[in-house]
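Just the one chain here, the form predicted alone, laid out as structure tokens.
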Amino acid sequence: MSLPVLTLGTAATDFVSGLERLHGPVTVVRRCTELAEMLAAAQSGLARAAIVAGQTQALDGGVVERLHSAEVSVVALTDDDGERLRLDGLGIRTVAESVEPEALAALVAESAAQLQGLGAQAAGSGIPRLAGLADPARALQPRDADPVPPGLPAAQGQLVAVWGPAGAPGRTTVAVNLAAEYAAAGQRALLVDADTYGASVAAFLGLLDESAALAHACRMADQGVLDREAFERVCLKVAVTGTTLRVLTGITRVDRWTELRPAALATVLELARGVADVVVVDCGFSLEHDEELSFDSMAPRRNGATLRVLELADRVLAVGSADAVGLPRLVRALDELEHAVPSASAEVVLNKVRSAAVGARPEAQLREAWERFGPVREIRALLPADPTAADAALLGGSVLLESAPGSALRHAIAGLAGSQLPAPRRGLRRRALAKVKF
């Protein structure tokens, strides 16, 4: 059976009769002019691959990450080392524009039946290998099914999320507490600043950062040219008490959202495992899916980055203030968590604990509280409140091992980074339990 193929570029004349001329293995069925009828056309289902010649620039991650999604793999024709090198990042084949027609029907039949081979070996698993843009299962892709992008190191890092439902529970304060603390213990910690509706990791370490290197670091990869020495390069350094703590802010204003797109950000986040110990991820708290936002389209959807996030992490913490307030809301962003993302199993971590809001003994009755109305899971850590500690490290741009080294907020935390540091004093502790008003 011939291979149904898609031409685009003006140079795309010069081979299309040579494999005419061939009567099989593929067929050209549509010789388009314009990136977007090509699109369309994949869209269709009209074909299983594409060939593009002379308009090899206008191939980034968005436009692979579509045509993937319509199972139609991609054959690029070019003689430029520059841009084949570019392609190659993208996972695009490529070869000279000298091709002989035999030669080039081989390789668009190979690259076709490899990414229906991926396909096939994800549909076991129930969730689609291949991202979509306007569907948010098929933007989630299992791990083992994932290769990995040229020039890019194995992944070897500990990939955690910290996230958590709507109303300021503290997840930017654990993310970046909890990044410190694996810095401090000599381990080569990021942080990513991925929430596209509050980034504030920037504001939080006092760092005077307009860049938004996250987002950088996503148009980088977009285009292929993202490598271990960009991304150093793309990196803020901290200093944290004696060692660095490299961070990646997040965008400076909600209206970037669009440049944190799933396909990219995995890419960034490949990297960062292959060149730090511990990635910590601080994300949105929105699961939704955008159907009516996005409904057979494929604009991008605000929610794929803590989507993507979350479904490629290895830790994931789920972050709830505990109070009357804070407490349902985490129970149902837990439901909805397994619903979104099933691979996900999440760590709960009650943040803000304090008598005022819970009454005498908060931690005994927390717990009663939770297994009696709470999921099937246990609660991997309860965090006291401690607002002097935690305002003082705000305002001076700091994390708490050095604002406030031996409260007991930062012990807390330095528990879930599994470091284990002398008890801090009762009289501190007490005042961290001690009723509080906000």
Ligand SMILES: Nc1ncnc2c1ncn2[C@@H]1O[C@H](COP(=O)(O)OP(=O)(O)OP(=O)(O)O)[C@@H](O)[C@H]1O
Second form
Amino acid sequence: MSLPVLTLGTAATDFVSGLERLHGPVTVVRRCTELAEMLAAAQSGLARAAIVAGQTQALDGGVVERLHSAEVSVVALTDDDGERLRLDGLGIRTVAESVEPEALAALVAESAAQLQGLGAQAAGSGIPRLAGLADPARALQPRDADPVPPGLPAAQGQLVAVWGPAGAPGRTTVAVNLAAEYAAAGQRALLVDADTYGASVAAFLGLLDESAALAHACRMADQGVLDREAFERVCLKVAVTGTTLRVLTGITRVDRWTELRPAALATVLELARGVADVVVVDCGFSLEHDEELSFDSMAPRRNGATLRVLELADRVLAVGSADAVGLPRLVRALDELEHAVPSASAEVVLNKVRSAAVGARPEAQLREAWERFGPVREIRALLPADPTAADAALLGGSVLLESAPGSALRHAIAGLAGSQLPAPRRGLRRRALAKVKF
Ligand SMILES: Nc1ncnc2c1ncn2[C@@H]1O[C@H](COP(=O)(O)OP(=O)(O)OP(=O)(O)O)[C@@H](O)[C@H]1O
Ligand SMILES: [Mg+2]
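Having seen the form predicted alone, the form predicted in complex with the ligand:
Whole complex next, starting from this chain.
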């Protein structure tokens, strides 16, 4: 059976008569003049492959993901070396514009067969090929990282996801200060704000940032132009006690969440791991699958960014508020995490520990309460409520390490980074755990 194909670009129509003269193995079923037309035709199941010529700049990671999700492979015709390299990075087959019809048809057939093979493999393993788009038929499963474009360094650094339920339990406070502690301990640290509901790393660090560096990096990854140099350029550099903390700030408006496409974010994080010893990611709270929220199977996933970070993370810190609202919320959220990302093994961090919320001897009370809730996970850390230190850091746009270096809160977060600091003075710790009013 002849393979139905789409073409995009007026230049591509030059090849149609050549292909038609072959009477197979491919048949051009639609000549599209615009990208939107080609995507619509692909989505309607009309074709198994697309040939793009003259408009290859329209191809980016998002377009490829949409075409592949409709099981349409792509072949691009270009004589431009730079463009060929970019398209290679996106996993698109390229060929010279002077290609003979037989060779072009063979390449198109080969790319379609390869995509079909990948699809069969993914179906066999139960792993969705495209976690970036909602798929009502399948729940999101853990998956390996998206392929890293050629030329990028192999990943090495540790990826630490800081996550937790709604209610502002202190995810950003932990993420920012954890990254600062790693940097101060001499590690090459990178802090990433991937919260699609309330990015705030820039505000915590006092950065007058309108650049949404992470969205910028994702855009470049989508375009296939994110190499190590571009990555370094897009990172903001923040001085922390004589060392540098690199930062990818988050989206500046919540409606920009579509810019953090999971596949592009995965590429950015893989690259981040190649240039940093530790990458700390501040995540959004929601793990809800977007297909449960939307009937549009091609809709991007709002929570896809958080889910992808949790899938890729080497370490997940689950931060919850140490009070009557926060504790049960955290228990429920951990349950959701187990279903959404079974590969993630979360370390429980209870934050804002204070006797005013849970009674005298708050640490012992919380451990007892945690056992009563029945989770098998142990509490990894109890971080004291310390509004004085937390507010001073926020006011100064600085990290605890600088604004409140002797505080019990800073010491507890440094412990999460594995730093062995001298214990804070007893009085300080007692005061931090004492009755604190918010
Ligand atoms: N241990 C603490 N003691 C006192 N205040 C704290 C502590 N941890 C965090 N806070 C304060 O709680 C508020 C919320 O913290 P943060 O922004 O880190 O939470 P979040 O979980 O990231 O919230 P969001 O849902 O907005 O992302 C901030 O004002 C912060 O300074
Ligand atoms: Mg936050």
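Numbering follows the first chain given and starts at 1. The term rigid core refers to the most C-alpha atoms you can superpose between the two forms while keeping them within 1.5 Å. Just so we're clear, the structure is a prediction, and the values are computed from it rather than from any experiment.
- Once both forms are overlaid on the rigid core, the distance between the two CA positions of Glu37 between the two forms is 2 angstroms or more.
- Here Ala381 does not count as shifted, since its C-alpha moves by less than 2 Å between the two forms after the core is aligned.
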